[in-house]
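Encoded as structure tokens, the following chain is the form predicted on its own, with no partner shown.
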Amino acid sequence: MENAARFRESDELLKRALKVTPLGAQTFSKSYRYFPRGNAPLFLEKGKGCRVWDVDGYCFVDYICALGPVTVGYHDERVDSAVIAQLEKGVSFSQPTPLEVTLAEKLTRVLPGAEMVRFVKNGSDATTAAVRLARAHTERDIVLCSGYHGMHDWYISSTTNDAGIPGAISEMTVAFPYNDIAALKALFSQYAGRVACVIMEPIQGEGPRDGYLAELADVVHENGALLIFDEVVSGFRYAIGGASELFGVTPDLAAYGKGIANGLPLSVVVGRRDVMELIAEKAVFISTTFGGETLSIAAALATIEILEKPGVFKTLRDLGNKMLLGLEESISRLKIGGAVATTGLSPHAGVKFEASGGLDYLDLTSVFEQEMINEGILTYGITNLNTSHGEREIEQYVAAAEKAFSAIKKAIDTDTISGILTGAKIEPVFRRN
């Protein structure tokens, strides 16, 4: 079958979304610019456990898991039932609900360094709060950053994207490298007094060097700053408590997001006591109408419990690990090794790519991503995994991996995607030099 005859629903139903919402979808990476229009599916109508279902009819399996939150599975009873149960008695109220007071006891108990919480919904509120607060306690303006941290002004006026944003704020907020302490030293004495926090990714690419998060602790506090942990990726991933469970550096303040709730809307920032009651004793404001919605609240509790169960992290990161290995593998006998490499520490990882002759890295991750739809998986090539997903889907996506690395060969060798790639090419926002 043609797959412009296989994805017909997809591309009409994009058509009619490109009149009504820009790109056409309420998030940049779910956006058909992300996948390889017109051999992609390019909107799901359901999905279950770990597979998911595009408005065509086709199945799925899905390493994207919604961008990170579901961490558990689609659908999955346990969460969906406490859900429902929830909703017979009620979403939003005019005054807190007990629900809220025992998942901030629950979240104290799991995640380090949480002395108090504060409920909000998405990741870039939840790394805006903490900014907020460390900025009130340290009396300073300068935020040092490292990683991704969502669309707030004071973060995303730091990068390319930053139209609409007045330049002044772009000046407080001054981005560092990733395990380079002597360049955050530098940026400490370059703006010596003058900085509240560090807000970093703890984990990015293969992770943090031997004793760079500790050292890096010690670095911020000796300069009378906090340290405030992105876990909005990291959180509930690698551990419940993300790196700062994995490593054993708390933090002065943290954002946790994405897989708290499998799916459903809920971020937290939480931290050192004395720094978050300033959100009552000095007004830092940090409100929302539907931070305490209960469905969410319900949501979390459930999927928390899950968890929590024994060996739930550790089957994910030996899935994760076997998956690395397969690819490695498949790179290694295909001999694409210059071009394609495994990153990311498990179960958050999966391949990258690298200019080779006259294609750049978005021609072999399009070869890529095309490659593994027509093989039934759903992939950005770095991967999230859920606790639905097994040995059976890992061999799966090893296989249509293998099939991706031979096409991507082809290109290489020719010096062209022509005739390969038979979709469009993708877009991304952000993108690499």
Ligand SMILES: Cc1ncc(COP(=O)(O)O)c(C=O)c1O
Given for the second form:
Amino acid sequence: MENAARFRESDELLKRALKVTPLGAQTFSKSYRYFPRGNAPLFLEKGKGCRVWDVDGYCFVDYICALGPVTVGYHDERVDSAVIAQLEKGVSFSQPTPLEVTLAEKLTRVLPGAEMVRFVKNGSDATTAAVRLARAHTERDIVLCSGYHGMHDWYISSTTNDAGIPGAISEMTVAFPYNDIAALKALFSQYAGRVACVIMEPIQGEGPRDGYLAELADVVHENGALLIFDEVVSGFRYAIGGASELFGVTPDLAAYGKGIANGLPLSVVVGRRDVMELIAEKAVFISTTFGGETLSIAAALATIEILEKPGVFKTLRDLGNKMLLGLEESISRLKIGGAVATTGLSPHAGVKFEASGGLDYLDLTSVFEQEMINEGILTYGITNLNTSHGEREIEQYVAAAEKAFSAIKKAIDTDTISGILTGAKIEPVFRRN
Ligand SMILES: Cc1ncc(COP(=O)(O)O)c(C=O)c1O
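In place of the form predicted on its own, output the structure of the form predicted in complex with the ligand.
Complete assembly follows, chain above in first position.
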């Protein structure tokens, strides 16, 4: 298919965007670099349910869901009407509104261990708030982390994306491997008496091995540190209360964001009353102009009401598992198991690619994205399902993936993507685990 003309508006917009915006996007992972440019939409205009329309007028079933926030579907009438009703009353005020008390009360009921809550905006704000509270509570400095925790200095300084951050900061955050208690214990010995907290994504890859999270919580507490779960991805996706709810392990503090308000900007730090009260008692500074912005709060209340309905998360998990099964059957039928594998824990799961012969994983991921786009599907491989995806969409996904895998098989068999990938090769998306 000759797609350079097909995505003309996207390409024109990209030219304009690149003149005024680094990478042409506000978020790294949404940039043109991560899609097979020339053969992909690059700008979206509207969405409904699980579908989005690009600036050239093409419709795609979207499995990225705005990088996670869209949990009940684009332009959901129940959420949008709550937002519109609030818009008519006002957006930001000079004093708190009753709405924020209502949401705070609600969150203390639905999030494990949330004795008190504080609203911020991005996931990064919430993880940073949790770490600051832990440091203030323990009067220690060292942070042990596992996963991705956002853009702020304390975390990103511990990665290779540390430009612009003083070296002294990076010395205070140390990464540890997931599902490995011995490695964590070794760090507690190395930094004896200095660790303020362990912050981690409680679900990584296929999830925790049996008993891992409970054992980890014990180790953290035996060493006088606090446990923080970064539920920015897992919260409101596996369950309202994320991994804490799913695995029955309650951290001292937790950060939620992304899926809480179906795409409106809200994140929260929640946890133990004695620790959260430090915001008042010690003026631990967690305060933003827009923390009480009402449209996001109205959206969160409406979103949670939908997600609370019985069976919502079971349905999502079942759909994700059906997808994984279909993908696995295709992979084994086409005998491409050396280069393609399913990954993740449903409903945040999908496929990942490995190097094969002279091809690297980005060659294969690029072909996959391109072929899925040709079939009317926008995906990175790992999918985010929302409540408006159904059996029909999953069947379409699996059928499209079979075609994409056939193209990948051809690339593997001929050891080239030449003539197969007609868009640009994508670049690695930064995500540290
Ligand atoms: C697990 C996790 N924590 C924190 C963040 C940071 O959230 P935000 O980008 O909203 O600041 C992200 C974002 O992708 C995330 O995946």
